[in-house]
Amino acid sequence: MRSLLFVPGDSEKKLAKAESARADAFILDLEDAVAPSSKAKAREIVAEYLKSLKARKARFYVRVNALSTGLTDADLDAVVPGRPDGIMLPKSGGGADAIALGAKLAAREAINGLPDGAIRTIPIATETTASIFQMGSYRGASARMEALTWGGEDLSAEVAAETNRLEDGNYTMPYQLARSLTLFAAVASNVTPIDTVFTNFRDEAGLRKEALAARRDGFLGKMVIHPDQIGPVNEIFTPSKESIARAQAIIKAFETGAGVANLNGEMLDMLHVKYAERVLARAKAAGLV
């Protein structure tokens, strides 16, 4: 999943303009963007539109309230009938709350139909503060989890922070802490790893930023916010021809079974083959190879 758009799960307009963006993933959200009168409407919403997808051409998760918010078990008693490809949770504490949404999940598939496990999950890992302190517990809390993100304006809002980007556009230093430690749960986990949302979603310049840098450190994808986010989002997390050919010279300088190899003057090694399968995944997920 390289790009993962918002869509708020009250508005019937946006929601029926979804398929037509070119996002890899849809999240239909019943959190945020949704005021708190709205929350039973929005279920039902959405409930309904999960219903009426016919043949999916993207894969479409919904963001339910935080499990601390009382509001989780009737969010998911409205979508799990509509068989949605995955849960985000909002403001997870960490391992133990995968874990939990995923009991509660299994409960509701079987009542439902579904396999044991159909229902994937992204935890949000860092919106809390206290959530920072147990980011090595998602490591084989939940076969479910599929992807780790964080969040920046919940965390700021919680600590009361004056700003949490610099005035080039960077985050500040307790960002990017949370940041990394999103990037390395989620390899530890051996999930993917979700850079957050670019909320100024009229500068595609700051956008493009941050989606390379991301890439650079080991992201695979990010969230946005609107549909002109998504194609600057997909150019940048897709590999390009000369990365793919790169990953398969790589891959096949070992297939002699040897532990190290030269590549045209450049010693490698195994962690030289595990990013090159990455890559590969990649590229295969976009259908370019």
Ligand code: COA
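Residue numbers count along the first chain shown, from 1. None of these values were measured; they are calculated from a predicted model. Basically, rigid core = biggest C-alpha set you can superpose within 1.5 Å across the two forms. Compared with the form predicted in complex with coenzyme A (COA):
- After superposing the rigid core, the Cα of residue 251 is displaced by 2 Å or more between these two forms.
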Contents of the next structure:
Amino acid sequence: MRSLLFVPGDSEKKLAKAESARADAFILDLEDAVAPSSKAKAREIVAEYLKSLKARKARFYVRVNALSTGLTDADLDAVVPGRPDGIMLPKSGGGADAIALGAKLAAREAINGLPDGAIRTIPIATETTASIFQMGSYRGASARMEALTWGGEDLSAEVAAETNRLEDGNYTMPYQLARSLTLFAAVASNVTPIDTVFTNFRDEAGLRKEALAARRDGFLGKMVIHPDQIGPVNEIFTPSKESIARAQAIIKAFETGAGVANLNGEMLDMLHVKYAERVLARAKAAGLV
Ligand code: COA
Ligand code: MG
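Would you mind giving the form predicted in complex with coenzyme A (COA), to go alongside the form predicted on its own above?
Full complex below, order starting with the chain above.
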């Protein structure tokens, strides 16, 4: 999953537009992109939309309202019959919330005749200050968990920060910490680390810079808010020809069974093999090898 496009759940126009967009995944939003007065309507629209999808070329997630709002159960009641691929949980407080969401899903899967565990979960792990202290609790908490992502907007609103970005566009230290913890928590939990949105959707250079930094650090995809952001993000998170060729050369260098190898004057060991295998797995998923 390289790109995940948010689509406001109450916008039939944008939902229709999503059908031609080339995102790997869509996040049908019932939370912050929907005004309180439209929550009930959005639920109905998203439920109908999921049922209307024929051949699914992408994954479809629903972002429900946070567990603290009292709206989550009704959101799930409405959307689970449409069999979303997964549920995105905003303001997740940690592993315990992932487990609680899993239990709610298990009950609704049973009611709707779906296999247990069919619907996966993606917590947004850094939207409250308290959640920062629970990042280690995702590990091993829920087999439904498919990815972890983060957000800096709700977090900076809670601490009443003047800003969460510097003038050069980079995040300030507190939000870099949230980002880093998400990356490590995801990898430690053996799920996909997904970078947060870049909201200035007319600034393609800024988007590219942030997506490249995310890829460099180990994120495997990025959420987006506008169709124009899908192309650059897909491109950046698809393994390049050069990186595939290098990964293949690394695997080849170890064919003899040695523990270390020499690749054009560079020492390689087993860590490089692991890295190369992961690049090739992603290339395979993208149909490139
Ligand atoms: N999903 C589907 N279609 C979208 C879209 C999205 N996220 N964002 C824009 N579009 C459509 C527009 O409806 C428009 O369609 P049209 O050409 O048929 O009129 C087209 O793409 C171009 O959009 P544009 O005019 O550039 O932007 P806009 O002013 O219509 O929308 C936003 C700007 C920010 C309101 C919109 O991108 C959006 O709603 N993004 C998602 C917000 C969200 O879900 N936030 C929550 C998570 S942070
Ligand atoms: Mg939010």
